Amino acid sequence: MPTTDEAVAQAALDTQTGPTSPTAADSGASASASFRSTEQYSSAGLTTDTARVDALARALLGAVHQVISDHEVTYPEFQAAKKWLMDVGEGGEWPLFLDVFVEHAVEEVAARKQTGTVGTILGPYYLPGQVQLTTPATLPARPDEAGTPLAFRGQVTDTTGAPVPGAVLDIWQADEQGYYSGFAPDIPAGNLRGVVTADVEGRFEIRTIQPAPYQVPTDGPTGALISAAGWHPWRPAHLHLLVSAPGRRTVTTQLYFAGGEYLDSDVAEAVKPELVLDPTDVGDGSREVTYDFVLEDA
């Protein structure tokens, strides 16, 4: 029986229809809007001293200059790169491009000083302000939502193993076609997204469907680079999570699926062995899996 929260969320979805293919422009615009509206993840108001800016800017420019020198970049190539950079900005794709190709390196640096559950990139498809649910919870979905049903369970503890009561799991995912609500036309807002509060023992149960791999939109400048370089544009199927509690460091992570495509060739280079789930077939066409989270002190 759905909770009141779930019933309200579901009511907004029941009359919606299925998706059509998203475009780079759709995804870029949505990712840019999300980034600008989410202060805690965009580091709005961050101040950096002059020496730090000087060091980073000189190092970045120096690396660019070295690439130009080492690879004997020509003027036509330089002008093509300039146009591409302009296209990325005008298409609103900087969050998309940076989250796919650069964020994993920043996350690896951050992880050097972190304990608890292993994290990975946030990615470009996070949207704040989703429906609030209490465990056991079912993510909002269309009445005819395709995909293998998945029961995702676990517990949130601190680094001593003590439960973290009322921990919050902000979860979002692609659907069975690899599309995200808010980034693909015709998918209802909030589809397969929710903010789930665990119980007094930090335990949670979230019912959803197993997502599909997704393709980075290829009809914009990010896709043009992928095509020109001969790369593939795919990410393996995964669940996104922000796991938080007062006084604890928020864990930003993604959970993947054993045996899935692109685990070894993720275009975003974000897969870690510790984050690969191995669900069990229940026997009725559904699957279940358990994964626990450990939060360190903030």
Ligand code: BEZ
Second form
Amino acid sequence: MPTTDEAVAQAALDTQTGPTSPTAADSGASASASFRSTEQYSSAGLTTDTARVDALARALLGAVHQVISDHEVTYPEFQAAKKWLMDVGEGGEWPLFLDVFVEHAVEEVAARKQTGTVGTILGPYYLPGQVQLTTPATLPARPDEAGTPLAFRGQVTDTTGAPVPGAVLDIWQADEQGYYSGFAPDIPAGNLRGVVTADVEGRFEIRTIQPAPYQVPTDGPTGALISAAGWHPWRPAHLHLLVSAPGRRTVTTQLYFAGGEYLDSDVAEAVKPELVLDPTDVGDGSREVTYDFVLEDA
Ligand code: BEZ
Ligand code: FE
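Could you drop in the structure for the form predicted together with this ligand? We only have the form predicted alone so far.
Below is the whole assembly, all chains and molecules, this chain first.
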């Protein structure tokens, strides 16, 4: 028998239509559409602080000029770069490209002033407004969802160790093929996504499946660069989380899996050692793991 949460989650899957993107490259374009609908997009604009714009633009262009000089970049290479930059824009892949190759550096700067649970990149595949669940919760999944079942438990506390009642864990992940609902074809909207409210002691239990590694789409310009440079396009398997509570700074993070592929070579350079889970086998084919979150004051 499904629990009330499971019934709510299934109903959410039943009433939403799935994505129609037919190719891997479309996940980049979907990421652009998704970013356009966010508050961060609406509020983004060039700062009015001229000195700051001058400093950043001058430093950025200076770094580009230095690379051209050091590596004796030729006219054909310059034109190839122009074409590739146009392709990234026309393919809607700027959010994808920037989240793969640049976001980690911005996050590392932000982290210098943070305490509590270590954060990492958000990435382009967050979708707000997912089904609301209460602990113990089961993420919405297809009836035949493949993958090793995982029970993910823990407690949310403040920096003194006091429980944070009713903390909220917004969680999303790829499936056992490494695909995200909302960005890949044939996966119901809301699959393996949910917003879980913890109990009065900040404790939570979330039942899901262990995700697979994620591959940056190889058929668009971001993938073309990765392949032209001889890199690999993989991120290690991970769970995404936004952990929040009133009066606390929201932690944006990801949890990885010990022993998993690409932990040491994440294309997005977002793995941190504090964020690696080591689930234990329960004996019935499923796994379980505990991870506690610490939220600092806002
Ligand atoms: C991800 O976490 O899934 C992700 C991060 C950066 C770029 C693409 C995907
Ligand atoms: Fe991800």
